[in-house]
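First, one chain by itself: the form predicted alone, in C-alpha cells.
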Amino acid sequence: MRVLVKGAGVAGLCLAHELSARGAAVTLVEREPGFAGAVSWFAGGMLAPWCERESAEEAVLTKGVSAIDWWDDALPGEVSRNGTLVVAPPRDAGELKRFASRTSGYEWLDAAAIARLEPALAGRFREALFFPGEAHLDPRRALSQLRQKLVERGVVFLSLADSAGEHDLVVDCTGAARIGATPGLRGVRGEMLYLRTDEVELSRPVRLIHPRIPLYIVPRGDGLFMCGATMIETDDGGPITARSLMELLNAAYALHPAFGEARLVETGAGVRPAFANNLPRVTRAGQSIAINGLYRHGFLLSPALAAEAAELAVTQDLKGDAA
C-alpha cells in the first residue's frame, strides 16, 4: 500500500510511523523544511492525561494514556517520567481543590514533600498536587528524531513544490490549514516563551493555578524553561501578543521570583485546530483520511489517533484487496 501523508507535524509524523510499523510505502509533504510551519514546534511536550483531564472529556484520558509508552517505545530515552506538579497560591487553595475534583491519579502534598519533590520551590507553596503517572519529553527533539528515525525507515520526505506521483491512499494532517475548508474546525490560538536562569531547577512541569493568569512551566535543561498556556478563540497565527507576554512573564514570577531575572530567550505563538467539543477526529471519505482538531493535545493524543488511522487505512486496503 502506498500512503501519501500532508503534513509533517506531530500527527503527520506519528502516522508516517504507524504506517510504516505495518509495511505501507509512506511518502509525507512537509509545508516548510525543519518544522518552521508546524504548531507542533511550540508545544510544552506535557504527557499528562490526568491533568488535562480537568479541563477536557473523560476521551482525553482514555486516548492519551497510553501516549507515554508510544513515545518511550519510538523514541528511547527522550521521555522524563518525573510526573507533574500542580501548586497555586494559599489565597486560590480553592481553586486546588477544584482541580483536583474533576481529574484523578494524583497524591496531595504538604509544603514538606512539595520542597523534597523541588527544592527550588521550598517554603512557597502550602499544598500541592502531585500526578506520578504523567511525563514530559522535549517536542524539538522529539520531532526532529522521529523525522529521522522515519527517513531510515524508508519514509520518503517532499515539500509541497514536489510530485508526490501515484498513491493507494491520502491521509490529511495539515491541522489548521484546513481551517474555512473543514467543517466545524476553528482556531484556538497558544502563545509561549522560553526562559533562561540558572537560580531555579526543576525535574518536572509544574502548574500555575490562577483564577486569570494559569501557567504552566516545563524545564528543558541547562536553565531552560519553556512556559505557556494561553488559548485564545481566534486563528490569528501572528507573533505574541504585549498582553500575554506580560502575563505569562507575571505568573512565571509568581512561581518563583527568580524568573524575573531570566532571560527572554525566544516567544512564539501557534494556532491549533479543535473542533466545537475539543476533541480530534478520524475520518474517512474514500480513498482520502484525515486527522484533525487535536487542539492543545497534540502529542498526548497524536499516537493513538495516528494508530486508529492507520488501521483503518490497512482494514480498508485489505478489504479492497479482498474484492
Given for the second form:
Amino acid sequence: MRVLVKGAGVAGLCLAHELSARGAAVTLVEREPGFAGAVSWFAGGMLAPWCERESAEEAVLTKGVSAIDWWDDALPGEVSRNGTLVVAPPRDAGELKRFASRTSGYEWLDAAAIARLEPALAGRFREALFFPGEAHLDPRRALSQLRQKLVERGVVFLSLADSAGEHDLVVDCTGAARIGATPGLRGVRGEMLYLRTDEVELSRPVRLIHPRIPLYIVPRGDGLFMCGATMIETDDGGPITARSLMELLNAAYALHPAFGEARLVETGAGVRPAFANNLPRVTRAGQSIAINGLYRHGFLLSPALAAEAAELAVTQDLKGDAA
Amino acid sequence: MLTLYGQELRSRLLLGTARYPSPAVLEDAVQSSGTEIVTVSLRRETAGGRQGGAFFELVRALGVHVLPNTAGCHSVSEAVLTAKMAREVFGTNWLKLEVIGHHDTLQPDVFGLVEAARILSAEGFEVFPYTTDDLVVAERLLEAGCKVLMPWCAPIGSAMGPQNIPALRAIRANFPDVPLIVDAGIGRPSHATTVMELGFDAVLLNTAVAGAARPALMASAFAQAIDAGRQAFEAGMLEPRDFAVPSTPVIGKAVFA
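The structure above corresponds to the form predicted alone; please provide the structure of the form predicted together with its partner chain.
Every chain and every other molecule in the complex is listed next, the one we just looked at coming first.
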C-alpha cells in the first residue's frame, strides 16, 4: 500500500512511523525543509496528560498517557521520565488547590521536598504539586531524530515542488494550513521564548500557576530553557508581541529572579490548529484521511491519533483490495 | 423586563467569553445560562491587529447580543481606538468600557474612564462603563453620557463577592432609574443573589463560570441565583429584627411551659 502523507510536523512524522510499521510504503511531503513551517518546532515537549486535564477534556488524559511509552520506544533515550512540578506564588496558593481539584496523579510537596527535587527552587515556594508519572522531551531533537529514523526505514521525503507519483491513499497532516478549508478549524496562537543562563538548574518542567499568566519552563539542558506559552484566539502567526514577551518574562522572573539575568536567545510564535472542543480528530472522506486539531497537544496526542489513522488506512486498503 | 439602551432583555445575566477550556464549553455555558448578552475582548484576541478571526465567528454564532469590551486598555486613547475597532468588527454601538489603572489588580482608572466615556458617547457609542462603587464617579459617568453603570463589587477575578454592601446600597438609592449591573468580583451564586436582592438590575460574570470545574452547570446555577435574587427584590423582603417573632398566635397557649 502506498500512502502519501502531507505535512511533516509531529503529526505527519508520527503517522509515517505508524504506517511504515504496518508495512505501508510512505511518502512524506514537507512544506519547507528543516521544520521551518511546522508549529511543533515551537512546542514545549511536555508529555503531561495529568496536568493538561486541568483544562482539557478527559480524552486528553486517556489518549495522552500512552504517548510517554510511544516516544520512549520510538526514540530510546530521548524521553526524561522525571515528572512535572507545579508551583504558585504565595498569594495565589488558592490556585494550586484549584489545580489539584481538577487533576489527578499528583502528590503534595512541602518546602523541603521541593528543595530536594529542584534545589534551585529551595526556599521560594512553600508547597507544590508533583506529577511523578509525567515526562518531557526536546521537541526539536525528537522531530529531527524521528525524521532520520524514517529516512533509514525507506520513507521518502519530498518538497512541495516534487511530483508525488502514484499512491493509494492521501493523509493530510498539514494542521493550521487547513484553517478556512476544514470546517470548524480555528487557530490558537502560541508564543514562546528561549532563555539561556547558568545560574539556574532545573531537571524537569516547572509550571507556575497564575490567574492570568500561566507559565511553564522546560529545561533543555546546557543552560537552555524553553518558556511558554500564550494562548490567543487568532490565526495570526506573526512575531511575539511586546505584551506577551513582557508577561512571559515577568512570570519567568517570578519563578526565579536569576532568569532576569538570562540571555533571551530566541522568541517564536506559531498557530495551533484546534476544533471547538480543543480535541483532535481523524476524519476520512473517500480515499483521503486527515488528522487535525491537535491544539497544544501535538507531542502528547499525535501517537494515539497516528495509530488511529494508520489503522483506518490499513482497513481502507483491505476494503479496496476486496472490491 | 430589563432594558439596556432601548434593548429589552429577559435574562439578567451577562456572560464573559474569556478563559473557557474550549469554545465548545463556552457555547454550552451560554446556552445553559440563558444569557442574551456576551462580552468579548477585542484586544486580547487580536494579536498583531488581525480581526474577524474564527473566535469572533464563534461568538457571533452564539446568537446573542455581543457587548465588545476594551479589556487590557490602560489609556484613554487605547480604549477609544479599541472601541472603534470593536464597532467595525461587531457592527454595534454597545461598548463595555474598561480603562485599567493598575496592571496587577486591574482596578479601573476612573479619571480616564470618565474622559473616554465622554469621547465615546459623543461619537454615538452606547457605553457600559466598568467602574468602582464610588458615587461621584458614577455621577460623572452619567454626565458624560452613560445610561448604564457597571460598578464592581470586589476586584476583578477575585471571587470575593460583595465587599462593601453600604456602598452598593448607596449607589442603588442614588440612581433609582439607571440600570445598574454588578460587574466583577462575583465568585459564587449566593454573591449574585445578594446583589440582586439589593435591587441591582443584572450581573456580569466571567471567571466564576469559566473557571468552574463544570462551567455549563455553574452557568445554570448562576442564572437561577440571579432570578431568585430578582424575584426576592420584587417580592419585598422582611427586615431583620433583633428578637424572635412567632408565626403562630401565642394567646391561649402555655407560653412559658
